[in-house]
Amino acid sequence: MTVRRVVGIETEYGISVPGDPGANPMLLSAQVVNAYATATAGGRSRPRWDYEDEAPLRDARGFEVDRARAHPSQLTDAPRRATPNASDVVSAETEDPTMANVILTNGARFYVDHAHPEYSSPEVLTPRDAVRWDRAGELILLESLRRVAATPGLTPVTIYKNNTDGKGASYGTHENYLMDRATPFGDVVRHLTPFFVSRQVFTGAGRVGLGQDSREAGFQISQRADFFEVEVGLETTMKRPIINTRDEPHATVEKYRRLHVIVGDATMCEVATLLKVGTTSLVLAMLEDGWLERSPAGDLPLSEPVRALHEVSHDPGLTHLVRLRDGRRMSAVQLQWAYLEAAKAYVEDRYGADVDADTAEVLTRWEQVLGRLETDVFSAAREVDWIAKLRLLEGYRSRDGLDWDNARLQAVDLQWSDVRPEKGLHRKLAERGQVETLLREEDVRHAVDHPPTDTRAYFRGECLARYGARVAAASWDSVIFDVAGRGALQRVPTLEPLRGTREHVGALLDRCETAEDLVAALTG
């Protein structure tokens, strides 16, 4: 396999209103969501999510916790509703405003996830798409706040495409990579866990302040990594794990596995997204082959993986030396290497000169990448979040004389992933061509309205934008129509998520004028 893998990229994106650090993050968020899908829905009724079919509970280790033992955050199924016929779809939004949930027509999902607005891009297959659609969701954040602002009565608000506020509370960015489930989870955990702590070296956003308070002065290159505490685990929101062991497909389950990472920033430069899906995802085809088994990267089990995590993102200077376990002791971008040469050494041994352009791009800034973090860190600037962050920090720094604690540094820390153009420091460095970009606007202005044409996200957005008015619901795995004739609610599965694409279904869509003449089709 290539890089070429179906992959999702979740974001929550932090939230506040200036001047009033008290304001309810909860409601914020739901006007956020509910501004955007009034502006967008055109009158009709907005299609609930179709909760059916989804598992937060079941652990790849083989086992599903009990309900009443499980934290409140892990029950990510409620509302969970069956939904036989049209009076059973109810409004959760209706019955609680917090649960504003938005289904988009580029397929993604964009809804309240606790106290902050999550955009959950709808699924692609390479990483320029990942990269693509989750750019769309910053303009989708942004186009929100603005109608919020726009909106009598609504409280105006900002919105940060990070991972911490600085006082104590993280939220993610989380990746899923659809896998094959014969692959053993026992591998996955062995050979992952040195590549996720390692990686943070080029997918860090950097952050200013040491600790999950960030009461210790200093700056580190991960926002998320000292709030993990476990190996593995299924928790998401406390105890985190460097290894999720959420075991929810959303697809097949006898044939998938979703691999949901949640030890991951949500980074702003367009490389350093393209790194962190490209090279997992080549890690994971590696995995999957049995490549690393009979590779010396195959054979870098961490003595600590937890304090090694915090370990590195501690280490901006990159020369801390983490312990394996038959104790030699390595960095992190030499363990970066030893991944970079077993997937150099893969790729030619199943291609060759016939390797995709996808592949060979994430091989070839992989290798550019490692080799200006090992000479040159901040040679790394246009291409790495947190060494273009940091280099801005240190400019402050050495301007005004300012120590790491000073307030002013946490605030530019704030200020970089302020989604609003004019405001964000990202924004301001791309649009002055001081970090690399990898797409052109349009196309990710495209993104917004209209989804990858080579997944199951195409029938779903399709499905949105054609015959909105008649899709009840829908989910990852289904679209829920409720048409006329019909007694009960159909729901269309879309368990095969490279099923559904444009090449399968398009000249199906472009027949069927209506709803009712596409439920006909497919049940006739």
Contents of the next structure:
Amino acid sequence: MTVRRVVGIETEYGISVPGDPGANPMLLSAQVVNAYATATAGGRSRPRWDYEDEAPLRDARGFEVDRARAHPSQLTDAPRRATPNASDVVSAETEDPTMANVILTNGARFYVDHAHPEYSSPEVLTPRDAVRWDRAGELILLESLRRVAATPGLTPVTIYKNNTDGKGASYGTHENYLMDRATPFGDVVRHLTPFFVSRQVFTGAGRVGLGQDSREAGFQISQRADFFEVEVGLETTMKRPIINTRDEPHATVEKYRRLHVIVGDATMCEVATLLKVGTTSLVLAMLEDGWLERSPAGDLPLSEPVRALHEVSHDPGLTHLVRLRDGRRMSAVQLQWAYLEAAKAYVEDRYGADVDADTAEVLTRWEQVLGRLETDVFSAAREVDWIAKLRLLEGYRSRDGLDWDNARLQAVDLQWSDVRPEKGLHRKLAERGQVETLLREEDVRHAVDHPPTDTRAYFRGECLARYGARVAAASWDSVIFDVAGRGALQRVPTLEPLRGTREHVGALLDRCETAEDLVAALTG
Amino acid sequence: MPGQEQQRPSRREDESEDVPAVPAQGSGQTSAKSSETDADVDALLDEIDEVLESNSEEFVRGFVQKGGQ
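Which structure goes with the form predicted together with its partner chain, now that we have seen the form predicted on its own?
Everything in the complex follows now, all chains and molecules, and the chain you saw is the first one.
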């Protein structure tokens, strides 16, 4: 496969109560998720999340972290313990926030993760679909916010698709790519590190403030870069690594590895999200195929990757040269050109004129954006978040004579990703046609309620839509039914992400009026 | 390719791993030509002004997050 690959994007959204910075974020997040779930479920009981196959402490380097030595935040298979200070807020009077956990008919999971509402998109196969179901998440958070505001007794909140409060806290946007288990993990680390360090030039969301707590005034390319402290590791909440080793495939273990990418930013620009997923998928395809070993792009070891990640982010002029272990110095854009040239040669060699449209699109746009970055940074303002944001900020700076520590510039940074269309600055630019959009709004709206048709998310989402009242629980790799006439719950494993598609089970679902019919058909 | 390096000339093993001393604004940032005219940008800023939170300082100070992956 080229850019076609099983992918999902999970986003923790920032949440705030205007005028009350001390409001309890867990309760607010639960309120947001529950408001959406209640409105969409129409009162029926809600399927629970099935934790059966979760293994958050399994490390891709071939060992498992001792449970007793793990940080509580790592125990995502035991949600009550994974939440900070859960005992402070869980009481008979308040609904348990760790129960705010819903599976949507579009196949996504919408829940409270630590202190944020998190939307984990369904599994998709193309970068365009990754953009589509990621954008559907924005609409779901918007609808949640509106439901909360319309419900007497609930505290109105504002919600942001960003990654830091600028005061030392960061929350993640994670990409997940299924890849071939046979690819040695050492090769993944070696080839992806320089790629991740340099891809920020088009995946960065832009940030006002330098350092984790913004101790220096200024603008940098990435929201997340300053929060990364090590090269490789299992953690996601501290000592954050450029390459994360969590080995929890949510799929057939012998066949698949799920590459959990935590180094990316939440992007609003559709082209940036397309490129983030598409270029990474292409690099993974080359990696699995052994192509990078024979390419100049396979030999770009950085001498200090973490330092380089920070330096690239702190260099919106794109002139900084990072140091390679062999003594060479290259700019982030030059590093990206090396990967692009390798990808073009790879696709030409393997597919020639038969290349699929999704792959061709990613290659074309990758080349266009690098060309623009090289000639005039602001010429990429229609495609890349940090550049579009910087253009606004520079506009204010020159019009009003503002320094980088001016609060109005920080306000622009935050409001860039406000999910409300009447407030969000990215949405404002999109309405004016100043940033490029790839999708029709009606297609995004359709993705709010409907799953992709070409992965197992179709089975999950359709089961919820058709037999929701009989679904006791579900997860990425299971749907569990509670049906009449059977003493025990009926667990349907969905370990193969490319089965359970519309082509595979559409006719079966159409044939089965009830969950009882479906379970009978599946169990013979 | 641009040749203006902005890093320290050399770095010793025992230097701390804190945020490197790279200037806040790259040289290309303020000098880069915008592909739009000033009038276009001003019109855009005027529109953004209308939706920007009125008390920026309070808005920014009140945006506090806890926890996160």
